[in-house]
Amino acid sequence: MTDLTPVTFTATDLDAIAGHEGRVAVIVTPDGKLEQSARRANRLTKGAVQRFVDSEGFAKVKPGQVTSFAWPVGMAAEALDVVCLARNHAVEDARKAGSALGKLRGGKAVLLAADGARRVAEVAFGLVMRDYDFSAHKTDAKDSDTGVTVMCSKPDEAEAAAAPLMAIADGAFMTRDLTNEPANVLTTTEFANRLVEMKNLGLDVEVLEEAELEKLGMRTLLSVGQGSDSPSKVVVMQWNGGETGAAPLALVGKGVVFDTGGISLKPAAGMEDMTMDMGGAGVVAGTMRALAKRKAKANIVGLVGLVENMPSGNATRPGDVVTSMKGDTVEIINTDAEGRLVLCDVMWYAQDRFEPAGMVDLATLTGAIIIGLGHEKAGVFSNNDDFCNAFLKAADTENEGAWRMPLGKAYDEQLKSRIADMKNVGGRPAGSITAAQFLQRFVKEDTPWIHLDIAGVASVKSATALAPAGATGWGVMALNRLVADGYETE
């Protein structure tokens, strides 16, 4: 798994600033007025960072904003970074600083001359997750032997803060690790394996092979995965940090590893980004990590339904009719359309077994919510206001896209099928609120339960805010803090 950058917590040492080798960065208000360092780093230079903070080119510096000097005159680092920051940022303006300065890094050592700067522990968490890299498969990689040194006026507080923030950000990691790595390295198998490497940190692991699954009565889901040699699987994670014998949230992925559509074969071109079919399961993966890192006082479980969707003379076919483990019937007239086929099984099994107090569901299920909203905002269903509601406060505070999508019984009259209850696809019009409804099918009556279709955010060709460009791990904060404002005990 990609390691954090190591960050390290320290008293303001002037004389640090000087000698350092690699990047040093200072910061500057907004109105002008330069901090402790950045005066020691303006004596160095002799009035450089004066003269910039006094020039028109300042005046069009935002808060949160980088302005990086080479080899600076007066001091042994390789680069000074002027940050704008006002004595009262936001937590935004804290992560934008931090994910500028982490884009700049480049592998170097660097010295955050933070001072007395409010929410350092957030810049720290910003600069942490813009400086990653997926290089698992580069013959030329080089491993990183240096970090973060943030110099502070309380550095204890501020390690404290920063202790559950790198717990998300390693979450965080892992999902755009699961997401990016290729479908002949993170085959069912392996994934499975590397939840259960999730046991040492206090997690309950547990899974359930294709023999138990059939007994269970996932026929929708193995119906998925029989084309392929690889075995289809659902893996089940519990963290247990709550009270005794309280219900759960559940979080549900789909885990499809790769997905050439079936019988019904996707184009060719654009098929290599299918690698990232899994992303819901990864988010699931990646959250269930950071709640386990931090110690979370609640009760989650983590659900993933793991399958590979292939051609081939065992294949599910379109026009097959398969039995759901609700008992349900679907007649499949798109076998590309199979996230929602895995999903039913696990939710309905999630339900059973564990009677959640509220569910959520993951998956990167449509295109037509790629169409609707881009690559800015997922698409949120869901039958409770409250609930929703909820998420998309948590989701908003995490500066995490995400938007409310309509459902409704007149969409169910496209999933009609002739020869069984239902179709698994309801045509191109309103295709993704057609997939929710099929999905709402298999909630139970009493179970708040919300979707999340993250076609067009688990995976981005340009850079995010905290993320390079690739797998974004986006979920993970949003879903932590769901769980931190609405679920935790004191």
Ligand code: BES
The other form holds:
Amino acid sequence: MTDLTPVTFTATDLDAIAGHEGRVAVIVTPDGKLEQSARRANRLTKGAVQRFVDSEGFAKVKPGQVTSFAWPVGMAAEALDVVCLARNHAVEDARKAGSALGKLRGGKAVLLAADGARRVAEVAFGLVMRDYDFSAHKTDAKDSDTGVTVMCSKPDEAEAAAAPLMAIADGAFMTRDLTNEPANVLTTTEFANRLVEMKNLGLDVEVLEEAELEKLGMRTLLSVGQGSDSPSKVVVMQWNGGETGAAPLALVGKGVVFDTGGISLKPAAGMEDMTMDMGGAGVVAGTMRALAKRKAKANIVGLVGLVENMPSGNATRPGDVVTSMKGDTVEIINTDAEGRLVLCDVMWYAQDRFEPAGMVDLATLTGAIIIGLGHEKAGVFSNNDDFCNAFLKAADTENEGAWRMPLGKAYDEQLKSRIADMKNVGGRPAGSITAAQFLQRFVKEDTPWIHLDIAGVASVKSATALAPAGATGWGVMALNRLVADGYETE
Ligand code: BES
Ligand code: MN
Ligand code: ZN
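Mind sharing the form predicted in complex with the ligand? What's above is the form predicted on its own.
After this comes the whole thing, all chains and molecules, with the earlier chain placed first.
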């Protein structure tokens, strides 16, 4: 797994600002005040920092922005990074500043000399998140053991504030690694193995193999994987940090390790992007990891359906009819609408076995959601306003884009089948909504449910606020927040 940038916390020693090789970061406030370490850097550079805040250009500098001075006189560092951040900063600004520092770092040791335990923790979090680099398959990747030193007056307090954030970063890195990994490496078996490894964090992990899934009647899930040489699996991860016996929150993820479309084969151009079609399962895994790492006081169960959608002599044909675990029959019109076939069985199983207090499913489900919302926001569908609003608030707090979409009976009409209980596609109009309608047929009336269509946000072609190009880990922060704010007992 990609390691987090190491972060250490030490007591303030202003002389280190002159002697540190690598990069030194100090803070000035938007109204032009130099903090203690910035004053020292200013003295060393014979007033350069003060001239900068006095300059006309400084008026345009936004909170969270970083201005770099290269090879500053009077210092051993190769750059002095001046961070603009208010005393009572917005969390988003602190993370943005950290992200900017992470982008600039280039493997060099960073000395962040600043105060405020919460604030330096958030800056460090932003830095670590942005410093992610998926280099598992680069033969010339350099092992960098240099990290970040946070120098502040209360290092113990800062370290304590950073610990839960580093747990989240660790979870997000797992999500990103899984999502970036190519499908010849991340087979269903390899995916399951990586989840089983999380037993060492105190998670209870079970792998249900094909024979077991067959016994449970998960025929829609199995129909997706039957064309592949990789065996289909469902993995169940339990974190019981809450009250004994309290109904858990269930997280369910689509884990299609590669989506060729099956017999309804996708066009060749861009098909390589379908390595990320397990992104929903990746977020479930990363969130479980973050919750376990920070020992969340809540009961959470994560379930992922791991399959590969391949064409072959055994593959499902368009027109086939299969029976779901629930018992409803599905006419498979398009084998490329496979995600819902995986999810419906896992969702049914989750409710049947755990009677969850709430259920969130995540899936790179439809191309249509990208047409609707682009790469900025995930589509949010729900049968419960309170639950939905709690999630939207959590996503907003963490600056992860999310937008509620409608459900409704009229859309459901599009799923009618002549020969079975339903079809697996509803046609081109409102493709993301009919996909959600399909899923809702497998949600019990009294289960508060949220469906997150993350096709647009799981992986992107250019850097986002906290991630370089590629897998983003979208959702780990929001789901962690949803748990922290709504499910944790004191
Ligand atoms: N995995 C795709 C959705 C997708 C598309 C994710 C682009 C990420 C980027 C999904 O399985 C799929 O193929 N959906 C079809 C559904 C259609 C056949 C009803 C789609 O969106 O075209
Ligand atoms: Mn598909
Ligand atoms: Zn898919």
